[in-house]
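First, one chain by itself: the form predicted alone, in structure tokens.
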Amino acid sequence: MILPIADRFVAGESPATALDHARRWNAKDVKVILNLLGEHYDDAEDVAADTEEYRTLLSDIASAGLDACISVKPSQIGLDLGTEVFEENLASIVEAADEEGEFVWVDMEDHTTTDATLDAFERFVTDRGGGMGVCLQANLRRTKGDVERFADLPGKIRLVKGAYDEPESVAYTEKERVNTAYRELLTTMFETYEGGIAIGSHDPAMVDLGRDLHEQWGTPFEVQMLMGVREDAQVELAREYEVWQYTPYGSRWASYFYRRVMERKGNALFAARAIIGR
């Protein structure tokens, strides 16, 4: 069973709990991306098991009329098995999306699953004529390269600092030349993009030059924010702009939950208060 403190990161364990949570923040004019979590598997049951609630999960959203997509991981759908089994997986899970006319982001790992992750986007996103979108991490030195070539494509891109810890040969590894890196990009995508740009992000400054980039140029754009992290300013951002919660999901909650506190100073805070129940 999911521990209390961790509910303000994951929304709960079940399909139904995640949903239920996508209904609540959708009164509140957020809307949901869920997140199955699972990710480097190197057995097939695992990954045909998640590619399937997955589906499942696109024909619940659209029964239940939510404004909520999904996001999916390659290691999760089979990369760590082969290019192959990931790109028929995703397949299936696009074909699923297709039918309900649902959205599919695909998530970024690290960067040895760069490559196989862009191309497989790539083809599905130009065969779909959009309804799908893939994360970019500005901490990586090839994002300028990768922000270029979807630049007439359909979709959207997520622009994210980056989480994994990348080697310095392929990545910048200074939090403030990362900032100016995304500053650069995203600055780039607004000039150069007619739409589809998200901005992934809970920094202030960065979600502050969207705004300031819209005002300039007219693109059109939305935020996304994790769960669990500067919610009211979710709220109040949604007043305004379109906004996505990323809201992970399942029963590999703990592993997650540890990431999210240990990030930010403040998570640490909160979880050890509601351990120590003050």
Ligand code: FAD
Second form
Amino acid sequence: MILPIADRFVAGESPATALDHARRWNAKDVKVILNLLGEHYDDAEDVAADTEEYRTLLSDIASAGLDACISVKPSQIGLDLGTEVFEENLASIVEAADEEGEFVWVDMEDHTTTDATLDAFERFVTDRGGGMGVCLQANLRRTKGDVERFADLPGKIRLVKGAYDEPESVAYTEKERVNTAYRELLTTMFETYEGGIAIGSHDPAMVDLGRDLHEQWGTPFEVQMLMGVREDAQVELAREYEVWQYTPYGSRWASYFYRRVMERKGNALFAARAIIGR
Ligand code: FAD
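Form predicted in complex with this ligand structure, per the form predicted alone context:
Now the full complex is given, and it begins with the chain already shown.
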């Protein structure tokens, strides 16, 4: 059973609780990106089970008429077992999404997976003519080239700062340098993309920059934030812009919850207060 305090960041263990969560947030005009928690599987059965759950979830999203989509991690659907396994399972998920007219995001993991993830995304989104998005990380030195590479492709790009500890050789490791890279990349996207820009950040400075760039260039954009983080801001922003809440669910919630709690003092205090009942 899920720890009661973890439900700030995780929408329960089952698809049913995740779909209920999506229904509640849709009522606040916030759309929902569902992510079944799981990563780095080296067991083909885990890979097959999560692939199948995503296929069913897409059909459940469609029959419930929800403003929701899914986001999958490459290592959850087989990348650690080989590029072919990953692409085969992504194809199966994309096929289910096509049948239901739903959208599929691909999360980005550490830098050793970037090429395989982007190559697969490029191929699938081109074949499909859109309906898919991928995440790019501003901390990676290569991302300027990737932002340029995807300018004329259909689909969406979620720009994030980057969640993985990467070596200096491939990434900016100072926070301020990452912020500068994020600003530069977002500016290029608004200047050169026709749309499909997702600001994946809780940082008010980046959201404000997006608003300014939208006013200047008119390029459509959306904001994406995590469940449990700046939720008041999500509701407020949704009055003006398209807002998507990234919502994890599933039985593997413990390590995700631990990461959220440890990344920020405020979250750790929240957890401590909840545990001691204040
Ligand atoms: P930070 O740089 O952490 O903080 C900047 C400012 O934002 C803070 O000073 C504060 O004002 C505000 N803020 C941040 N967090 C909080 C909080 N908890 N409460 C209140 N205010 C806060 N990373 C990947 O590597 N791959 C992915 O596929 C990926 N997908 C993501 C999808 C979404 C929708 C989001 C939101 C993030 C994703 N990330 C992903 C994580 C991302 O890379 C960052 O690690 C994470 O978002 C923290 O950076 P930030 O821009 O939100 O703000």
